[in-house]
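Here you get one chain, nothing else, as structure tokens; it is the form predicted on its own.
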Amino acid sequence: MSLFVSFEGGEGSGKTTQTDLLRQQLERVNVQYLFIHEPGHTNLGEHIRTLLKGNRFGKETISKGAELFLFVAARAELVSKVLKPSLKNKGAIIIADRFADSTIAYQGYGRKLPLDLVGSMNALATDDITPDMTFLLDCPPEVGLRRLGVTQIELGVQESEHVGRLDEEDSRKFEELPLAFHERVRQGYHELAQQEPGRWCIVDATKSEDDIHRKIWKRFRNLLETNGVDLAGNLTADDLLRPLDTPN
């Protein structure tokens, strides 16, 4: 059985540092897994990731349509292209740096496009695949954006109907919309774990690192355990004494 894990979160919430800390903890224990991110991982992808990026057209600005069916064609491409193919082989484990979810709470909620046109659009290009588990690291927006290096949170900004692009570290220059639109995206987050408590995990992204990755590599090696993999075999005495393997 193949198993499909995503984390998901607003800016600031560690995302980037978390998923790299429960790919260290798996090479540790040798277990081998595919990481992806989106856009990207094929041709495609990376296409529009340079589009998004906005380097060829400068400080030009897209439509939040324009963005929502750019990120929706790379995920299409990806899913056709890398997830579908890798779920297919017994035992594959993927780990995703933000997935499906992501738009719903960004380009539905943030953007406050149609709920049921996004929808509509993900199931498309997900071919409906869900993953089995989603890891929301959740914070007050204020917090996540201070990390960030924000220090004037703007309120009242009127929000534009055109969208910035990428910056040179590929990650969204959210930050620099109103306090309003991340408070719809935590909301939007929110809300899609309502729905499926049994897929989402939601982690107090407030705490320190150490113990978030601890809360998350428990609920993951529960996981694995459940799915079939035995992890005894691949832990030392020296790893089942680190703690990182203790829960909360």
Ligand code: TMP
The other form holds:
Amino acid sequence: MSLFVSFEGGEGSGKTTQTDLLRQQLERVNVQYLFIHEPGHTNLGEHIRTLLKGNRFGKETISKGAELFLFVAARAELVSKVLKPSLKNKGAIIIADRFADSTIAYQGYGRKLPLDLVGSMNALATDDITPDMTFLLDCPPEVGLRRLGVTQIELGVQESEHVGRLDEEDSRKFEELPLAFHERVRQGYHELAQQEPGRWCIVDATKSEDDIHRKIWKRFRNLLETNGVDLAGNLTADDLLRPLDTPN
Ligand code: TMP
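Target state, the form predicted together with the ligand; input state, the form predicted on its own:
Below, the chain from earlier opens the complete complex, with every other chain and molecule after it.
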């Protein structure tokens, strides 16, 4: 049986740090995994990443619809060329930094595109593959954005929650969009988690890096063990000394 786990969260929620820590932990205990980060990992995906995140168009924006198609196209390619073949390998462990839920949260709730259409496009791209578990790194958007260097005034916190650095249509960089956009993204994630509580594990991303890592590792380790991965055999004396099971 294979295992597919995704990480989700808003801007500055610490996903990259936490996926890095989890990967280091897995390497320490000799557990093989495949790590994917959308959009990317295929030729088409890498091109799309450059289109979405690069400076190719300077400040020129991409329409909401085109943005949606680009994320979904990259996912369709990733699923058919990388994810599906990998999941066929018995015992495969796949960790994703963002997956289809990002599109619902960002393009559906954030950009306000119709949720049913976003859902149908995701279904087509993923072939209905859903993660076995999704960690949501949850924090108020102003906390995440401040970590990325966005100031109080730029956030508009002191004036009105709807004032950001730029208007909603004015940037391809999500971190430059108004606070209200990020609040909708967070709300979207919460609604998704409510719809499937068994899949989602909400982690308080305002806690320290170590606390968050311990909580994630504890859940991940349980998941591995329920999937028949005998971790004890892989743990070294050094790992056993680490406070992996410290209650959080
Ligand atoms: P990241 O590489 O830092 O995760 O950045 C990806 C950005 O793209 C992040 O701001 C979230 C956004 N995004 C979407 O809007 N929709 C999607 O489907 C995905 C995967 C990412």
